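Have a look below at one chain only, the form predicted on its own, in structure tokens format.
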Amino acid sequence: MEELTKVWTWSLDVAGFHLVFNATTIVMTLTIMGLLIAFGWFATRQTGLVPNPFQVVAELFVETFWNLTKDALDEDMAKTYFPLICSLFMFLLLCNWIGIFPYMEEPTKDLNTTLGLGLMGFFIAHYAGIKTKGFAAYAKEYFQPVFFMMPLNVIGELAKVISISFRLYGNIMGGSIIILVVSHLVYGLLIPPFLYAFFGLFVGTVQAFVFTMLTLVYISVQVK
């Protein structure tokens, strides 16, 4: 069970700072920027009115959160950040997936990976709010219904942040928990596979979508 608690790592001392990497993390999240620049390519090398199967996908990514985002916002504001929600949720669907192969596995597993997706998110989210209302009104909502109920709502705000960290990591984490301890259990018979399916596509899935839907609605809220 030592792979629980068993982490590659790289260490690197800069200016008096001892700082430890993931090396786990970061070559499976360089390895996913590199498949999803692959896909893009070989989907967008010989378009036409007969798609290839990488084209349909694609198509099939686009049209989608297109009409997701366009409906969560204006057309306009659509065009801006379609491109991150579409993204957004295709990373996550291969962090999420890659663990059911050998010798993956998933980014999504670290805390570090979500917390920082969910920080970019929350920047983004208000970003988009400060520049479509100005800084007064949007500061303004800070102190509603009452002056004295600003921290409490800056609370909540940061409190988005955490949960939707907290929820991704805590579902994949959990899963990869539950294979390994089963699969000790059983000896990596039968079962496990059901539950490498389970957890890593349909679990993962529900999540990645769960995600990306949150971050888009956050922005939502903000511009509105």
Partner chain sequence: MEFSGADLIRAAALLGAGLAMGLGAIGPGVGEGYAAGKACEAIGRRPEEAGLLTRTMLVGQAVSESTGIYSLVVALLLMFVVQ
Second form
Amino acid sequence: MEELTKVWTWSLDVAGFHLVFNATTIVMTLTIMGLLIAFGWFATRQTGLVPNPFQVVAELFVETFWNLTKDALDEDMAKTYFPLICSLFMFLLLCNWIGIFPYMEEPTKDLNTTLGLGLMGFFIAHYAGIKTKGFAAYAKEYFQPVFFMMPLNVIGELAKVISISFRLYGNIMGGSIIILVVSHLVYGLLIPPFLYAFFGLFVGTVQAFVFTMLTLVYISVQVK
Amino acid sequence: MKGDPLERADLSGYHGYQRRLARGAFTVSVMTGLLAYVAGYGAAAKGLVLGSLFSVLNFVLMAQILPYQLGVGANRTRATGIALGSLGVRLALMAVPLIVAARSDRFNFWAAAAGLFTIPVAIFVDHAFLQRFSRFRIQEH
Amino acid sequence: MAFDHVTWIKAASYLGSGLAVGFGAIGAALGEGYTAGKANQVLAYRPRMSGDILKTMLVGQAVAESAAIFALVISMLLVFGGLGGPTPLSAWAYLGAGLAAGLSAVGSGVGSGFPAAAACEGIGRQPKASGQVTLIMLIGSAITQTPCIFGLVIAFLLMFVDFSAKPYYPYWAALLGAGLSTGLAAIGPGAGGGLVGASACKSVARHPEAQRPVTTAMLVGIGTTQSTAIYGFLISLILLFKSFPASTSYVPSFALLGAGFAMGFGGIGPGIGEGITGGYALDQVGRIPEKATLLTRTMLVGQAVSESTGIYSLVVALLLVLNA
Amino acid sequence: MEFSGADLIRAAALLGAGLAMGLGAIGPGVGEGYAAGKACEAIGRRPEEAGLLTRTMLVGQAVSESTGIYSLVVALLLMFVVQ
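If the one shown is the form predicted on its own, what is the structure of the form predicted together with its partner chain?
Below is the entire complex, every chain and molecule, led by the chain shown above.
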């Protein structure tokens, strides 16, 4: 079970800082971005009334998430944030699914990825809040219901980042650990495929959806 | 609800079911034991029959206690107390074949332990399979 | 106050035996008490049905009691099995075996009471469906016993695998932790599986023709509910069979014990929660069987999310084991 | 068996990490299950609103899970930060 603790890293010393890069995560993230760009290119290459398979899938995503975003935000606000929500879901879905292929690892298995995405959602949500309400009204909300609740409100906002990123990380990491341990224990062919189907496909989809929905909800809480 | 609702009840179906299930289960277990004995697994056969005998005894005892447990009313604490007491007595009863089998070479311990599950297995077989075919059904009066 | 370890082993096996049979009896008695209370409520407005209701109770109770009998077998083996191995580790192994068997029987014992009570209610409401309701109840309580069987397997492993060559210092904690992990983690899934089975019985009593979709949904629901029990079993197996280096400090021992507690307690909540989800979902499957697919899908999504805390416990337990 | 104060602290931190995650998982597990159960009930009443109800269920569960995630964070801190 040594694979669990083994991480392939690049380290670099820049101006007195010792920087460590998780090479696997970076390579896999870039791979997924490449795959998504290729998917986008194929889906939009020949749009027509009789769509090609890529276009069908893309339309499915776009339609589902357009409706979801429109429900949560109002129409013109949804136009701004819909591309973010839809591409976030597609990125996460592919991230969680890619682990089922041999020699591929989920980038979401690394806390750095999920924490980065969580922080991105946090900053976007607060930027949206300041932009719609103005800074005074935005800042005033932290002093509700009474002024000394301010620290608790701030902690509450920061806790959202922690919870959203640890949820995704914990589920994907847990799934891959379970698959690894069970594969070591049974040496069989029968059980791991079912586990891959459950953790890789099912839990991966559910958690990608949960992450996306929560980002959307955090934005909608800030703008309302 | 004053009085015992069970006094006016017709319990003959209940007693008939219980009698027939116990008889059927014990017969099958004794026949399995005989087969095993003939095949040369003497200790296992004796252990199985011993275990299933006590399983049936436990079942009969449980069936006798159950109406009293139901008769105490909807008071769940008292019902749980009676259940705990009756379960204690019956577990002590079922410990007998296990102790005997563990102490003596003539009875196989694992066969005795398996024999204690005669009644649950019989109930399961009865409901899952036999009730589909009325010829083999345990008749209820 | 220095005893030789034979004394300790005797003491530990008596204690483990008492814990096994005591917890087993308490669990089954709680389940039976619940059934009896419900059955009495039904009898109050259906006095004529007492024969049928008693029969259902008897059948349910006889099956539910297997959890207590499993615990009894372990307990008698611990006292009369002539196990007294000469190694000091055996004391912890026997204590762990008793805890695994006893605690895991609690959940299954309580859990089996719920389907039996629901079956009594259902038969009181719909006497014609008694055959189908009893069958669903039997299937439900039989699957509810699975976590108890995990506990039984771990107890057997603890009693019969030879640990004499292992170093005492972190292994005592590994053996105790293995017992605690499976035992505690079986409580929640046992009770939760019972909740799912109970709703299935109610649903079949309401719509006897919906037996097939209800059975499928119940099997899926109980199967998912038991995943945290499987995690507990997994942690126990790793604790038993991974090799830990001998150590001169308490740190690895407490890490292994902590892993047992983390997975054990961590399995309780998700198990019960997933059972509640499955219960509500099955109520609705019985009400509108034609929407069974939609409801099963929603139930699975809800259960998968409720299970995340169980997965976090598993991650923490594995990190504790691997860093020990 | 010699043991130092630092040893004792580390051992207690590891046991505490296990207990924190274990006990911290009970509440959210039950609560999330209850939320999901009620959502299933509501979907049974109004199957045409399944999408909205599932989304609401997921958001509600995510909020109730926060305490479980805090337990996870505390457990990880106890394991990797306390020395």
